[in-house]
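Next up: just one chain, as structure tokens, the form predicted alone.
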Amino acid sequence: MGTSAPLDETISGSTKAPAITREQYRDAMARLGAAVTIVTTDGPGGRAGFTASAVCSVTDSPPTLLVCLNKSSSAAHAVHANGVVCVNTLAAGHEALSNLFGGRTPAEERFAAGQWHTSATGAPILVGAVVAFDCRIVRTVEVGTHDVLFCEVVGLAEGGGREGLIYFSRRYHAVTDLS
């Protein structure tokens, strides 16, 4: 990844921190595994989703994720002429619509490829999705390449799946429930 000054000499000032280049913080990225989820939305802005792992809770008073879009993504336009998203967390053996949903698939052969529910905010709730949260975007912030979309949960549908799915190393890695 790269040289850098040992982390206890970065934070407590004695050493400058040197400048991080774009792939290694990509590489270092890539060693931060991540629930893979498909934003969905659908309304006047038409039916769009998108792959993302940059998914969070913020707060539970009230329920609300942040969801970072990228500007340029096809869903963009969608997702804010919309105000509304479902973030579909994903069981294993959905790696195939996450990789349709992170590509250059036209969003009708996207959705082709699931089973879908319409949610009360109307964004499609994927069948099967460990867990859905369906959202209104109350307030977005663009930082860089990206938006980022702080989501109100107006409602949750879980889909019973023991086994998750997470990025990692640049894979994907099933996450069992053995409880």
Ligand SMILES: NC(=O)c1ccc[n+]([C@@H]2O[C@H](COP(=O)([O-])OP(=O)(O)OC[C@H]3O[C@@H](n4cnc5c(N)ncnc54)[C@H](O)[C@@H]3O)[C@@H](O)[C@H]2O)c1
Given for the second form:
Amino acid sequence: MGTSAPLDETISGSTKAPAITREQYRDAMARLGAAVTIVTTDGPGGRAGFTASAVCSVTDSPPTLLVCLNKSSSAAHAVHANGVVCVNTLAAGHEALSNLFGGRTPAEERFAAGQWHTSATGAPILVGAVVAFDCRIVRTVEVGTHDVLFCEVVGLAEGGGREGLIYFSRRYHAVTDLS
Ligand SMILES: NC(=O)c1ccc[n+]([C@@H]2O[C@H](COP(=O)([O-])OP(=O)(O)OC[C@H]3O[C@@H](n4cnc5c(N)ncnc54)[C@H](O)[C@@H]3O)[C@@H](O)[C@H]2O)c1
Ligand SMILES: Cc1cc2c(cc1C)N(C[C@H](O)[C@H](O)[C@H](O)COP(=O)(O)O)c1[nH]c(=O)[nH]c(=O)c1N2
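For comparison with the form predicted alone, kindly provide the form predicted together with this ligand.
Shown next: the complete complex, the earlier chain at its head.
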């Protein structure tokens, strides 16, 4: 009979030489457009946040999304220690904030550039985000350089913005809801 699945798993890659280089892979991925988010956390591990485009829906029952987090990110310790994240979907006009959370800037400076509320889990919600998903991390799978965080959505906040932000071909693009 089955045992319960572990909450943390590691998936090892092939030991064979990869068929494509990192550069080829990145160039190809640059053609795959994605929404831009700022993933935040707060709690015993401290406040932290990072820009993420590797975010997608896994299932609606229970509502779950995944976030890929580079293990070397300055936010990694806090994310794992707190076990909660808020995925803030950015709007047109958030390009500078995205770049600040995109690396090499101290956490306090990142947060000082935006306005934040506190979600039910304690993670910061960005005022003006298109939509924010307040989440508890229910499972982590390590794959290569990244941790894949499976995040159960326990709360939602709508920021009212009508223009979303897409990262495509290494540039930001505003997208408008014409309905
Ligand atoms: N998933 C990620 O970790 C990820 C995604 C996008 C951008 N970034 C980082 O943002 C910076 C600028 O990125 P860019 O898009 O302008 O140019 P880039 O050439 O570094 O990346 C092109 C595309 O490749 C993918 N990618 C890049 N680095 C990755 C990584 N370490 N792991 C998995 N996928 C990765 C992403 O889809 C990215 O949009 C880089 O430092 C990059 O590492 C990381
Ligand atoms: C548009 C865009 C998109 C992404 C990123 C950057 C940018 C500009 N970065 C990189 C990530 O934000 C950055 O590495 C962290 O902020 C960690 O940097 P520090 O270690 O804090 O300097 C990123 N990192 C990650 O782990 N997962 C992701 O999906 C993304 N996506």
